[in-house]
Structure formats: C-alpha cells, structure tokens
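A single chain, nothing else alongside it, follows as structure tokens in the form predicted on its own.
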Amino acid sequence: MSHSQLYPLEINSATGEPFFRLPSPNDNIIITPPRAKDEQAVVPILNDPGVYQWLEGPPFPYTPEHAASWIPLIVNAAKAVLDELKEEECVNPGGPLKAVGDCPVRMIREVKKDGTDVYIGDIGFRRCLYEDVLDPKERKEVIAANDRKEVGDPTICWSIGNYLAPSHHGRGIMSMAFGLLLGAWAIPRMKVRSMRGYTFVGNTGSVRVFEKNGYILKGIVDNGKVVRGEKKLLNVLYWNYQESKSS
C-alpha cells in the first residue's frame, strides 16, 4: 500500500497544515510545524522559572529579539523538510517513503473548544552533542563524526530538547508527545536507532519523560557546566532501538 510522503502526519483540512494529535486523554493536544506568530508565544514561557531553570540553551531573560532570531530558523527548517517530501511526492509518486533528517512538526499546542489553538511547548530532535564525553578534543571529534553521517544512517546518535508551559505540567503531555514523535516519525522516517538524553540533576520530571519512553539512566556526570552562574550536574540517559523493542 502506497502512502503520501507526509505519512503518517494528518493534514488540517482548513489550513493544509500537517500535524500529529496526541491520543486520549490528551487528544486536544496537537504537534504542528512552527509558525511565525510563535515569536510572541514563546517569550512568556521561556521566562517562567518553571521552565528556564531546567534549560541551558535559551538566554535569560528571553526577549522578543531572541524569539525573532530563533523562530524563523526553525520555521525554515520545518519548511525545508516538508518541501523535500512534497518534491519527492512529485518526482516519485507512490514510491517508498523517503528518509529525512528532521521532524517537520515540533510545536505543542492545545486546541480549544472553538477550534483555535494555543502554543504550550516545543519538542525537537537534533544530532547528539555528547555532553557526557568529558575530554574536549574527543567530544569535538565525535560530534564532527556524527554530524558527517548521511541522512538515514542508523548509526547517527540523536538527542531531543523539549519544554512545556508549567500550566500543563503533570498531565503526561510531554511523555505522550515524545512517544508519539519517536514511534510515528523519528524511528520510521528518520531511521533513529540511538539516542542520548541529558537533564540537570534535580529535574525529576524530565527523567521520568525519558524513562517512560525507554531510556535507561546511566549515571551522573560533572562536565564543568555552569548555567547562569550555577554549577550543574547532568543526568545521562541512553536509548537504543533494539533494547526498547525487547523491553
């Protein structure tokens, strides 16, 4: 049976936007591509202490100017994947599903009763930065080697970054979103077979999200990380496709 190159994404019949919908009881939560107007929505969430204390990358305080730099980058990255798949559909209609190097949907939104939606979080894949490799030279080498691998290479090691508005914590949304993207897209469409996860020690919620999706906590490392003047230790978690299938 042949499928559209966007399979298994659903398509919004009114807007043409692809999306995934979480299963019940969170079926009012969808994951869509980034939108330009997300620049306004991300700022208050990334300035909430329930979010920024557990993140390293986004600057704090997070300003509209930061959002104006970041959102176009991920909008264009998602569009590039979608354009690649649409081109494949035209060139090779009915052909095998093409492996791609990213997931075109990442923004988590709550759909209201009137059909509108509200931005509540983000979950995105990237190639691993090997935070648990402590020697700087070795780390630089393994990152470069991983980045050189061709799209679809099952030996690529991946990581994921995510956050959710504190108003929606405790409902299992991130665990379900992670599991959905992993099973429906990352494994079949990106050929993800190996992942590493890193969380600040103390962030028990993120550790649970990883463990619910088959990660194994390997230990704690001190790689000298200092974030906003505070020393941070890292939980290190590993995920392997074969091990996750057998568990």
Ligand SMILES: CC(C)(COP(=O)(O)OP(=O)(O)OC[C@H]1O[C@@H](n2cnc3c(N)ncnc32)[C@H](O)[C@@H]1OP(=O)(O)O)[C@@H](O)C(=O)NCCC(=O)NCCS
Second form
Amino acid sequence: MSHSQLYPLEINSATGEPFFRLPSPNDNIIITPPRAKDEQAVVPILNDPGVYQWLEGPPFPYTPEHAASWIPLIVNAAKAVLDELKEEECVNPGGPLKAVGDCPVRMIREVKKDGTDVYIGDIGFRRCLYEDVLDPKERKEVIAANDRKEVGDPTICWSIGNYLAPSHHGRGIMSMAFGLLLGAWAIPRMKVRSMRGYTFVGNTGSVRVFEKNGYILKGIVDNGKVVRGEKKLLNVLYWNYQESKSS
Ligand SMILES: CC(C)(COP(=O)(O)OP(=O)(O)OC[C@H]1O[C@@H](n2cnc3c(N)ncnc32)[C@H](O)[C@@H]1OP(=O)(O)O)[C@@H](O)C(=O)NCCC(=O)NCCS
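Got the form predicted on its own; could you also share the form predicted together with the named molecule?
What follows is the whole complex; the chain from before opens it.
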C-alpha cells in the first residue's frame, strides 16, 4: 500500500499543519512544526532556572532578539523538509517514502479544551557533536566526517536537544515525545541507527528520558566544559538501533 510522503504524520484538517499526537494519557499533547509566533513563547521557558541550568546551547539571559534569530531558522528548516516531501509526491506519485535529513515536527504543544494550543517545549535532532572525543583535533575531524555523510546514511551519528516547561515536568511527556519521534520518524524516515546523548552530571530526569528510550549510560567525561562560569562534567549515553530492538 502506498502512503503520502508525510506518512505517518497526521494533518490538522482546519490548518493543514502536520503533527504527531502523544499516546494516552498525554494525548492532549501534540508535536508540530515551529511557527513564527513561537518567538514570544520560547523566551520565558528558556529563562526559567528549571530549564536553562541544564542547557549549554541557548544563551542566558535569553532575549526576544535571540528568539527572533532562532525561530526563523527552524521554521525554514522544517519547511524545507515538508517542501522536499511535497515535491517528491508530485514527481513520483505513489513512490517509496523518501529519506530526509531532519524531522519536520519538533515543537511540543498542549491542546486546550477549546482547541487552541500552548507551546510547552522543543525536541530537535542534530548531527552528533562527539563531546566524549577528548582530543580536539580528532573531535573536529569526526564531526566534519559525520556532517559530510549523505542524507539517509545509516552510519550518521545523531544527537537530540530537548527541553520542556517546568509546569509540565514529570508527566512522562518528554519520554513519550522522544519515543514517538524516534519510532515514527527518525528510524524509518531519517534512517537513524546510532545516537549519542550528553547531559550535565546531576540531570537525572534527562538521563532517564534517554534510558527509557533504549540508551545505555557509558560513564562520565570531563572534556573541560565550563558553562556560565561553572565546570560541567557530562554523562555519556549511547543508543544503537540493533541493541535497542533486542533490549
Ligand atoms: C529533562 C526533561 C526534558 C525531562 O522531561 P519530562 O517530561 O519531565 O520527563 P519524563 O516525565 O518523561 O520523565 C522521565 C523520567 O525522569 C524522571 N525525572 C523527571 N524529572 C526528574 C527530576 N527532576 N529528577 C529526577 N528524576 C526526574 C521521571 O521520574 C521519569 O523516570 P521514571 O519513569 O523512572 O520515573 C525536563 O526535565 C527538562 O526540560 N529539563 C530541563 C532541560 C533539560 O534538562 N534538557 C535536556 C538537556 S540534556
């Protein structure tokens, strides 16, 4: 049976926006592409100590100007994947599902009773930064070699970045969101077969999200990282498609 190139994303019949819905009991949570108006919603969450203390990437304090540079980048990245798939549908109707280099949905939203939704977090895939390769020259080389690999190459090593508003922590939302994106999109559509995860030591919640999705904790590394003036040790976790299937 042939599927739309957006399979298995659902489509919002009112807006045409593709989305995934989390399973029960979190079925009021959806994951959609970024939207231009997310610029306002990300700022308070990324300034919350329950979030920023565990993140390295986003600047702190996180300003509306930071959001104004970041959100258009991810809106365009998601649009590029969706456009590529729509184009494939036209050029090769009924053809096999095309492998792509990213997941077009990443923004986690809570759907309210009146049908409106509220932005509550983000989960995005990126190619691995090899934080556990300690020699700087070797690290630069493995990152460059991984970045050069073609879309759909199963030897690409991936990582994720994620956060959730503290109002929604501890309800199983991120564990489910990651499991859903992995099984429904990353494995079948991006051919993700290998991933590494890194968290600041002490970030038990994040380690558990990885472990619940089949990662194995390999140990702790000190790669000299200093974030906002504080030295950070990193938990290192590995995920492998074959091992995750047999566990
Ligand atoms: C890490 C984070 C994404 C987890 O999201 P979440 O939806 O709250 O996680 P879940 O509810 O799916 O919980 C997953 C597991 O972690 C545990 N957990 C969650 N928060 C925890 C905490 N603060 N301390 C200890 N355990 C915690 C849960 O009990 C659950 O484990 P269990 O099933 O064994 O009981 C969220 O806490 C967050 O946004 N933190 C700040 C940003 C961040 O750390 N991002 C990741 C950077 S590497």
